[in-house]
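Here you get one chain, nothing else, as structure tokens; it is the form predicted on its own.
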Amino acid sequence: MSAARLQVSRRQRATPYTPRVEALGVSGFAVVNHTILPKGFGRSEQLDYLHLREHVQLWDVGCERQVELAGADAARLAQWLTPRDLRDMQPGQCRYAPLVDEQGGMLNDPVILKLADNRFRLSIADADIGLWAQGLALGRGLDVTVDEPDVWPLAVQGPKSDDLAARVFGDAVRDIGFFRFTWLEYAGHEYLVARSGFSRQGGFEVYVEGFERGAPLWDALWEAGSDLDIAPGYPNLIERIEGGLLSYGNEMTRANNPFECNLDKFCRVDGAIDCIGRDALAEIARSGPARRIRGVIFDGEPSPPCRHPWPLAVAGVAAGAITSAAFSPRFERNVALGMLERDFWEPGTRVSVDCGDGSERRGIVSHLPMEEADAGL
């Protein structure tokens, strides 16, 4: 039987790069803010997640759609969005940021770019922020313009990414700070080039204006990787669960709010900044989560998709549920991202899981990010 394939229209969009991953054998899709993400290339999640903390990769990160403000009223539009503090952001700063809605549930967590006073722009997770970004301005009256602009981002991840980059931007590339970003220049056109990804292994997110710019910044960069073991990839979910980074739609949703989601220090309560659910979050903070994102490590083979949520217990009481697993070759056990109940989130505390394969693996509530030791917690 052959494999079901997704079927790209204009409502599934493809993105510059998809004819240079249809190329390299991409083995799966799925769909992200209405556009296709490259899942795979035929290697297994353990052996891309052994490339990537190795080597360098190339991945089609297209997805990840821009939400543009422009006007006199864009940061007030932005703070009102965001609890998370952007008085003192400065122009070539990104933020990441929790945005939430009057109770304070989670709607999207993007990475803002300040590009002027006047200018921001918004990373999204898998969401139409765009959408209620526009509905809010038109109901404030605000002066400013909300769109979606022509931009591709891709992302050049692992511990080779900054000389990969460097032969293709120049070595000011190398001076570019974390969560920071500037403009380069490669074959008569300026990218923005910033220090960011959804890895741990270090990297960039070039954010390449123009459908057309795409494939041959895509050709440039694969070539000057060739001596360097180059591999398309993706957002590896091994790496992301021991990294402790969270996946809108999966850890969190808007049933949960940030401080479920370990995203205290991005909530600014006390009255400060004028934001969305700013009195709801300040109540949350006053009384504390009664639950928390945590990783779990636990015993057995490796365990099949989590398709739904697993529910995990403590001595027979329930404690909560994961959200995310994979084996880990680090680890040599399986690792996972849960939300878990307020008596039982503490590391070390001992956890039973329920993979929905019938059977009941032995684990271990364990920090974020994960470490070796964690698993002897």
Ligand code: THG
Contents of the next structure:
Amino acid sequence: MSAARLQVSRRQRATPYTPRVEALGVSGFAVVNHTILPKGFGRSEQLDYLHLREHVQLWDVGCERQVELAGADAARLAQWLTPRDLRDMQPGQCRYAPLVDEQGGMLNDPVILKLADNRFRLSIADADIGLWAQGLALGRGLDVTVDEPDVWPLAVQGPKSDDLAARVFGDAVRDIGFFRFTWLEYAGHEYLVARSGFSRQGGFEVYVEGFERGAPLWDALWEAGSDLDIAPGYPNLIERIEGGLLSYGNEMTRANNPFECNLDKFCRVDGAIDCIGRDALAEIARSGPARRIRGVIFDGEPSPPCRHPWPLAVAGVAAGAITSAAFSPRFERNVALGMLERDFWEPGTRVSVDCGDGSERRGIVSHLPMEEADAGL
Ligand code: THG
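Having seen the form predicted on its own, could you give me the form predicted together with the ligand?
All chains and molecules follow, beginning with the one already shown.
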């Protein structure tokens, strides 16, 4: 691995947790939403994966920036931004939602939080949605403000998350339903705690309000976890590939539509809602997508990281491309996500994978989330 050391200045924003992850030996960062995201702590991603599936981890996900819509037209703007039907959404709910342009091209896939009837937050993936939303609000003359509030998400992930969070916020955390949130008190302050996160191992995301409250909350959770085998973590590539969690900019870009991303169930295309891209999406829904994101499991040496899409072929015919790949200690195979052309997207289809390292590897298309039975190469 040789990407020269990232130089961090004010533009690559640090988070309230950065000094804590540095003290714990963070070994690398990515940049997401102009904010640094830890990507390792000196041991292999395989070991971090095994730990995540068994214990509990604290993740600095301050890069999950919030785009807040507030005012009389906040609900109208939120609905205009996404084809997901938000009309029945209640305060205290989170919803995963595609954002698309007027041609149906994916712009983002945030978690939307409804705080009140006139107040929403979009917890965004890596693209500048604040600019898009503010431009739309100005152009349409909407009565809404668009801001990035001083909010710094911190994730608690892994099977011991309930026990850890309960020690800090009380047993009320156990009653939070999936993709719901509530306000809970710790040391005299209220914290928005949601049952969500970028893993399939269970857990919470705390949306910490006020940069200065970040480090004290990190410390409280860290100390409360000392007998739970707590470790620092980060969105784990192996775990998210197996779980089928998509990464905007990797699995999909503006060149893809939500159907290609398997987000059909989050697209209301019957004209019932007023959203950008409605007609384009209705047309794509009629013809059906030409390709879809699938899992791919492939053999050979542990995969290098996928920095450009790797071609997939079936009997010499172009079948799609891998977009993310890693070696899974559980499957003892490489696991990957990729875009498969329609004729080749059926799970069980045998493909050949070109990782760009000169080797041709045998692969098989899989369901998402991946199942053990999918690995039968
Ligand atoms: N948490 C928060 N913000 C985020 C992410 C997050 N912003 C960036 C990025 N991650 C957005 N992408 C995703 C992708 C998948 C999910 C959440 C955010 C996710 N999906 C579940 C699934 O696909 O099964 C649940 C979907 C549903 O039922 O609504 O959790 O991780 N705060």
